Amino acid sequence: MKGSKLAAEALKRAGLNVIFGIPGLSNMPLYDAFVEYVTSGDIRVILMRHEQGAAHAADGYARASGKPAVCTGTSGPGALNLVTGLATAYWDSSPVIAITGQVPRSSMGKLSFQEADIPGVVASITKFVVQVRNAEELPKWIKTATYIATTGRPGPVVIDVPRDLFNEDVDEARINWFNGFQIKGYREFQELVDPIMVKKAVELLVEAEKPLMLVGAGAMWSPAVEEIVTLSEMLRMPIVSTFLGKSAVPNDYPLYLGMMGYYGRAEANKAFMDSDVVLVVGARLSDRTIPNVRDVLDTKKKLILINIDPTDIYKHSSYLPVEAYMVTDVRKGLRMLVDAIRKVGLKKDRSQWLKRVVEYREYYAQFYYRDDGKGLKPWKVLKTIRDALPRDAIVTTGVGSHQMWTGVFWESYLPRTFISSGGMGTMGFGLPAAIGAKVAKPDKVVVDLDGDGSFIMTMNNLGTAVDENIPIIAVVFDNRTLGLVRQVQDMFFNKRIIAVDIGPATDFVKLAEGFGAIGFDAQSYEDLEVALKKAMKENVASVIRVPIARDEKALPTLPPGGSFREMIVYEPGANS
């Protein structure tokens, strides 16, 4: 059996039956082996238009399904084009597996055609990387990759395969399909739940005057929706989320205040500032969630952390007031707290605390939902889209102002239905991620909420959606500028606007039609609703252009490095 056939069979046995990628010289033998598997329906091969799109598509597939997904590229530029997508998956803890072709072993280290040290390049942006040295080890490393990518904190894994291994003959009698996981160089995080810590966490939560729960992406991966809501109701404890934690709790749950952080909802940030005890559930507390640590230290709040990754806990404990922690899966940790608190009972009247956070929500609503009748407003565009889509629709986003608008205004109701690039902030993520999500969940409506600048970066993958009959819908917020960059230049660089405005050259409707998709130009909220319904009915790849004024700001925001005390909730001089 050829090494290429061995790899294809191993992918099939591991359940990795969708491959997003582009063939080239060094991974061509693998694609040749796919022919029979594609013909039999065991493997689906999807040709993306750029390897970055392949990595994002695999990422979207993984986040929508909760299962690992595969992308591939040839040696040199093909593999290097995966790098941005791998970094995106690493920062957001997504189980992407990349199989990269490599030059033959005899050509390594000789500056050979399309040679690149892929293990060296990706070592710091992946959970694990291996360069296979013997063809008979291919099943071992493919099976191992699925294990590493999904255990503990999920993350991307790279398998770099020299081309000659694909062409090597392997004695079938020597093939070990590998069922064990003692892997040199990889060790799982050990669970650490100290009963004394659990007791202390329970005491802090029960005695708190103003407790708050902050849920992150780990709560979505777990998932722990039932446990989150149960604990919130038991303690009458409001909930805020990180950007990627939005879909960890139904956004219409009465005690959910929204996303907090640099571009978070003002009421969520205010509740965080006022709280005395914060239960942090599956969140890594990045500088986008807590931009200024003084907001924690000066308010003398106490933190309780539940995280499957102990490195996050130990890191935060070095500079934040962490009073108790649990190194375990979020769902398991929350169940321990729920069981313990049931025995203790609620001791505090939290009616005044809940009244205060409700007042915050009502107060700040006057600044969010403004409409001067001049053009389409982002909040109202998102409400129109939300009302037109089924409750279980999956939404992806690009990166920019539109992403911050979705963070504040989009309502996500179910886990794995809000997919975006958080830690890396990768423009171009939305469209290919939507393709991957739709392949993972073909029965769900999948919509890419994108910005013009972000969409342009990976729009070539629209051709994949059409050719492969993947009926995603892209709604492009077209303000003819790199909006978030322009906003920072406008507000914090003395209005010195440079290199951000996009000219009239790109017609998104014609672009869509040029790729064979349907294009719509929504000049009103009614146009948008009609376009969405038609796109869903036609069930083909579609692009809906929505014109947005260039000076529309993504608010609330903070000054660079600012505190929640400095929130900018509305633009001075804006009409109410």
Given for the second form:
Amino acid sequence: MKGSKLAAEALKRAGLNVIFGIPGLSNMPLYDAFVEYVTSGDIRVILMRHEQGAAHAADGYARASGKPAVCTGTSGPGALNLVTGLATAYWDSSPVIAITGQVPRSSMGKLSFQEADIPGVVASITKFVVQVRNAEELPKWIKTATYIATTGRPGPVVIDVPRDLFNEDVDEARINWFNGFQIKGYREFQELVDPIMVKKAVELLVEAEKPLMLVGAGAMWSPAVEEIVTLSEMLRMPIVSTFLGKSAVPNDYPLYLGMMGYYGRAEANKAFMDSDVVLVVGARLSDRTIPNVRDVLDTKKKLILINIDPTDIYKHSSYLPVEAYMVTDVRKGLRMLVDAIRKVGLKKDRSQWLKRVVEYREYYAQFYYRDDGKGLKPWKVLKTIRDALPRDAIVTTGVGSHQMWTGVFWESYLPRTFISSGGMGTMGFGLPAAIGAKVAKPDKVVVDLDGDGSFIMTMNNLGTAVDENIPIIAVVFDNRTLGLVRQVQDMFFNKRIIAVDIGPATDFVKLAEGFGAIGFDAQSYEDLEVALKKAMKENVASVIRVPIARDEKALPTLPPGGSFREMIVYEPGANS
Amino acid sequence: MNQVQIVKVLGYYIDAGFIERIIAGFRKLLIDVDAICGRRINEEGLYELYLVVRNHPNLYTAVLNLSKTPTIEKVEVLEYPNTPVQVDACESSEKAFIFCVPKPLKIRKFSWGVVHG
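Instead of the form predicted on its own shown above, give the structure for the form predicted together with the partner chain, please.
Expanding to the full complex; the earlier chain stays at the top.
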């Protein structure tokens, strides 16, 4: 059996049956081996238009389904183009497996055609990378990659395969598929739940005057919707989320205050500031969620952490007031707390606290939901889209102002229905991630909520959506500028606007049509609703352009490095 | 506090990227490495590496990150009352390759979320 056939068979046996990528000289033997598997329907091969799109598509697939997906590129530029997508998956803990072609072993180190040291390039932006040295080991490494990518804190893994291994004949009798599989020097995190810590966490939560639950992406991966809501109701404890944790809790749950953080909802940030005890579940407390640690220290709050990754807890404990912690899966940890609190009962009247957070929500609403009738307002555009889509629709986003608007105004109701590049903030993520999500969940409506600057970076993959009959809908918030950068220049660089505005020539409707998709130009909320309904009915790849004023800000925000005490909720004198 | 720390890393060698990953763990966090030595210690491919690293506020984070890196079994921070001195013990020998590590006063061990010491 050839090494290439061995690899294809191993992928199938490992359940990795969707491959996003582009063939080239060094992974061509692998693609050749795919022919029979594609014909039999065992493997689906999707030709992307750029390898960055392949990595994002595999990432979107993984986040929508919870299962790993594969991306591939040839040696040199093909593999290097995967890099941004792999870093994106690493920062957001998404199980992506990349198989990169490499020049033959005899050509290495000679500046050979399309030679690049991929293991050296990706080592620091992936969970694990291996360069295979022996064709017989291909099944072992494919299985290993799958295991490492999906266990503990999930993350991307790269398998770099010199081309000559694909062409090597392997003695079938010597193939050791996945028998006796073990990985030395790797293990899943041990659960560490000290009953004393649980008792302390329970005491803190029942005795707190103003408790708050902060849910992160780990709560979405778990998922733990029922446990989160149960605990919130038992303790009358409001909930805020990180950006990626939005879909961990139904956003219309009355005690959910929204995303907190740098661009978070004001009432969520205010509730965080006011709280005395915060139960942090599955969140790594990044600098986007808590931009300034003084906000935690000065308010003398006490933190309780539940996280599957103990090193996160140790790191936070070195500079934050962590009073109790549980190293475990979010759902398990919350169940333990629910059971323990059920026995002791609620000891505090939380009505004043709940009244206060409701007042915050009502107060800040006056700043959000403004409409001067001049142009389309982001909040209203998002409301129109939300109303038109089914409750279980999946949305992806690009990165920029539109992403922050979705963070504040989009309502997601089910886990894995809000997919965005949080940690890396990768522009161009939205469209290819939507393609991956739609492949994973073909029966769900999948919408990419994108910005013009972000969309244009990877929109070449629209051709893939058309050719492969992957009917995603891209809604482009078209403000003809890199809005979030412009906003920072405007607000914090003395209005010295430079290198952000995009000219009027680019026509998104014609671009869509040029790729064979349907293009819509929505000039009103009614147009948008009609376009969405038509796109869903036609069930083909579609692009809906929505004009947004260039000076429309993503608010609330903070000054760079600022505290929640410096939150900017509205722009004085602005119309919106 | 000593100006340097000795960090011992135990892990399974797949290729020389094993050493790169360890060095990168410090480089990424702006920690300088003054000296490094290592060797294979069994037929299973288990290696031990000793790094003399400069004290840095990021050292704890670097050790925690290394301790959850695939192929790395364990990371130990060896603690001494005084900064160990480097000596050239091979100076008069043409044959010896001496590998010795001063005996620490205390060891803190980190391995996949389990911390001892």
